[in-house]
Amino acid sequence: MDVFEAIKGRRSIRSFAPEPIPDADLEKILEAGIAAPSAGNCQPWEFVIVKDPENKQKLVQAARGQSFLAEAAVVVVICADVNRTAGRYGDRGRNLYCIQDTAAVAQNIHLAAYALGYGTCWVGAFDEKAVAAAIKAPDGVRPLIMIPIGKPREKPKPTSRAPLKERTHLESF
């Protein structure tokens, strides 16, 4: 699939069919994720793969009842080892770069999953401490993004976007 087709075609999926994801596909998706750039090549990302229904329910509760998380075959919790980036860049690494880096990973995961026929959704609305407890994250590792992945049971229409010319500035505002 052409990258532009993936970018334009991907949608947030909140209803999943009860089909497993082969490990080879999940590995391919995660490999695409770690191909993302990172500040100073610190690669602060850590992935927790959640398949167990009980553990997915803990994530649903932490995510303010977003029940579609439990429908997905897999939930990938993308975490940042903040010390990995802070060690090189201090507070800016801890508070910004590790977040940017995991966001880049997440976008690659979304596009790769879509290219393989899976649906995803970017979930950022959650109680970080509750997710950290559910996945037993060690100190210094922050869960930042959850991505449910599975076969989509829906095909949402494209959402509107502001025209590019309204958001583009040459040299200054």
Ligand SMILES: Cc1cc2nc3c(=O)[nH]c(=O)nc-3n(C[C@H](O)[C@H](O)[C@H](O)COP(=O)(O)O)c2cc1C
Given for the second form:
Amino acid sequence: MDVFEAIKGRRSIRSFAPEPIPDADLEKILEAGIAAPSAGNCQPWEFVIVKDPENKQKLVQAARGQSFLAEAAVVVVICADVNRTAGRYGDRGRNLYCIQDTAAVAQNIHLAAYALGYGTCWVGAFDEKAVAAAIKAPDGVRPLIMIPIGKPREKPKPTSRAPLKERTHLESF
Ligand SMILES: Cc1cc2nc3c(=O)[nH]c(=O)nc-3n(C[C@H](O)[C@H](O)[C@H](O)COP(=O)(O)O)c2cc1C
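Could the form predicted in complex with the ligand be shown next, to go alongside the form predicted alone?
Let us now look at the entire complex, which starts with that chain.
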């Protein structure tokens, strides 16, 4: 699939069919994820793959009852090992770079999954401590993004965007 087709065609999917994802597809998606850039190539990301229904329910509870998380074949919890970046870049690494790094990974995952025929949704509304407890995250490892991945059971209409020219400034604001 052409990269522009993937970028334009991807939508947030919040309803999934109960079909498993072959490990080879999941691996391909995650490999696309880690092809993302990261500050100083520190690669602060850690992934927790959640398939077990009970564990998925813990994530649903931590995410204000967003039940579609449990419908998806897997939920990928993208974490940042903050010290990996902070060790090199201090506060900027801790507070900014590791967040940006995981966001870049997440977008690659969305696009790769879409290109393989899967639906995803970026889930950021969750209680970080509750997710950390559910996945037994070690100290210094922050769960930052959750991505359910599965066969889509809906085809949402494209979402709107403010016109580019309203948000683009030549040389300065
Ligand atoms: C940082 C971030 C957090 C988000 N958190 C949630 C969330 O918790 N639950 C949800 O259903 N969608 C969430 N979304 C998805 C957005 O609602 C969605 O991307 C937006 O409405 C545009 O729709 P589209 O993805 O179909 O283009 C989040 C997106 C981002 C980038």
